[in-house]
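The chain that follows stands alone, in the form predicted on its own, written as structure tokens.
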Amino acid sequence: MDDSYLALLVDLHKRQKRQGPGGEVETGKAMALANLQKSGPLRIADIGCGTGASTLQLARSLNAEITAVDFLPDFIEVLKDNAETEGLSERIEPLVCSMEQLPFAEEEYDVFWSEGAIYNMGFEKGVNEWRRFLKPGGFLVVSEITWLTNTRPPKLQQYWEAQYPEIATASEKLKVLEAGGYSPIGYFVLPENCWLVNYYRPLQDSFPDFVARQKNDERATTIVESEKKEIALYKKHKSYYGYGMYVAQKFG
């Protein structure tokens, strides 16, 4: 992907509250499963934070210092503006950085949080490499694309295996966590409103303005058509795949 094409994708997505499926209720449910409470001070790393929907909710809900990491400077700038507007800047340290080259000390964090982003480096690699940054007994909270059934249409399977070879069922993901030195605490599937209402609907509403800003650039039109196909695919096959939210605790 060349820089100009990436810039178009960033321009489309940086104006969205979310850069992937999710919801405040679901983020709150994950916090409850990890037993994160406002009473005690926490150090949290939010990896692949985007424009900060989850980061800001964590900052509002907990007594925490949050390092918000994304490799796209445009997303981080939006997060900074939103944090300032909400009076949360003192609790959030934005960091432009690759999730594969985190400059953290070992056992520095109480919580590693990542919604809809770990696929960028792969689930197994992510949970294994991030473990060293967690304190003993620290929590990992990630959402990850997951098969919801043991069988699915062959064309759908071929599509997703080409897009993300690590797509698997929840039982397989939990085995990866256990093999990586975690005790699984909880798992749940994001409901379809996290996709259709919270993510896809605002994205669809933004398509006309995006194409107009880009003066009907052919690549912008191609991006919109690709997004529309992704939305149609989910609507047709949402019973077969979704995002699973995984909550696990580091042991040892």
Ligand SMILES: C[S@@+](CC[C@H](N)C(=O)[O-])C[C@H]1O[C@@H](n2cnc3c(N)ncnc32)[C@H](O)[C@@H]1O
The other form holds:
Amino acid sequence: MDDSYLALLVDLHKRQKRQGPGGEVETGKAMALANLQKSGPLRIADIGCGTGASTLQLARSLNAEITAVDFLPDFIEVLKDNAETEGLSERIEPLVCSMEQLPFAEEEYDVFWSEGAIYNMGFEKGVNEWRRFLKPGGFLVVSEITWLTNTRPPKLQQYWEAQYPEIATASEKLKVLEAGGYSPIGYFVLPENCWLVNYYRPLQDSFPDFVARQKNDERATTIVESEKKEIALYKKHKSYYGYGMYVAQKFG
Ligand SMILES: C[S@@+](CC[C@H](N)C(=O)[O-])C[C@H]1O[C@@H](n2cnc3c(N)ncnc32)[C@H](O)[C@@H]1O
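Could you give the coordinates for the form predicted together with the named molecule, as opposed to the form predicted on its own above?
Full complex below, order starting with the chain above.
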């Protein structure tokens, strides 16, 4: 992807509260599964944080210091502004960095949190590489695209396997966690409002302004068309795939 195309994508997405499916109720439910409200002070890393929907909620809800990591400086700038507005800056350390080159010490963190982002390095690689940064007994909380049924239309399967070969059912993901040295604590599926209401609706609402801002640039229109296709695909096939939220504890 060339830089100017990436700049367009950033311009579209940085104005959104979230850059992927998710929700406050669901983030809260994952916190509760890991029993984080009762613990603290915690060191948490939020990986692929985007403009910080989950980071800000974690900072608001927990006795914690949060390192918010994303490789896009524009997203981190928005997060910083939002943290300042909410008076949370002292508890959030923003870090522009690749999730594959984290500058952390072994066993530095109590929690690794990552909503809709681990796929960028691959689920298996992510859970295995991040493990060393967690204290023994620390928690990994990630959301990840997941098949919701054991079978699905072949064309859908081909599409997703081309996009992300690691797409799998929850039982397969849980096996990866177990093999990687984690004890699975909980799994649930993000309900469809996390996609349709929290993510896609505000994104769709922003398309006309985006295209106007980009002065009807052909690539901006192409981006909008591709987002519309993604939305239509989800609406048609939402009984077959979704985001699973996985909560697991490091053992050993
Ligand atoms: C689908 S968005 C999710 C953002 C946010 N967690 C949320 O739920 O709104 C994925 C995020 O991962 C970030 N990302 C992608 N590849 C990355 C990498 N290699 N290192 C760090 N961040 C990355 C993107 O910039 C983006 O903010």
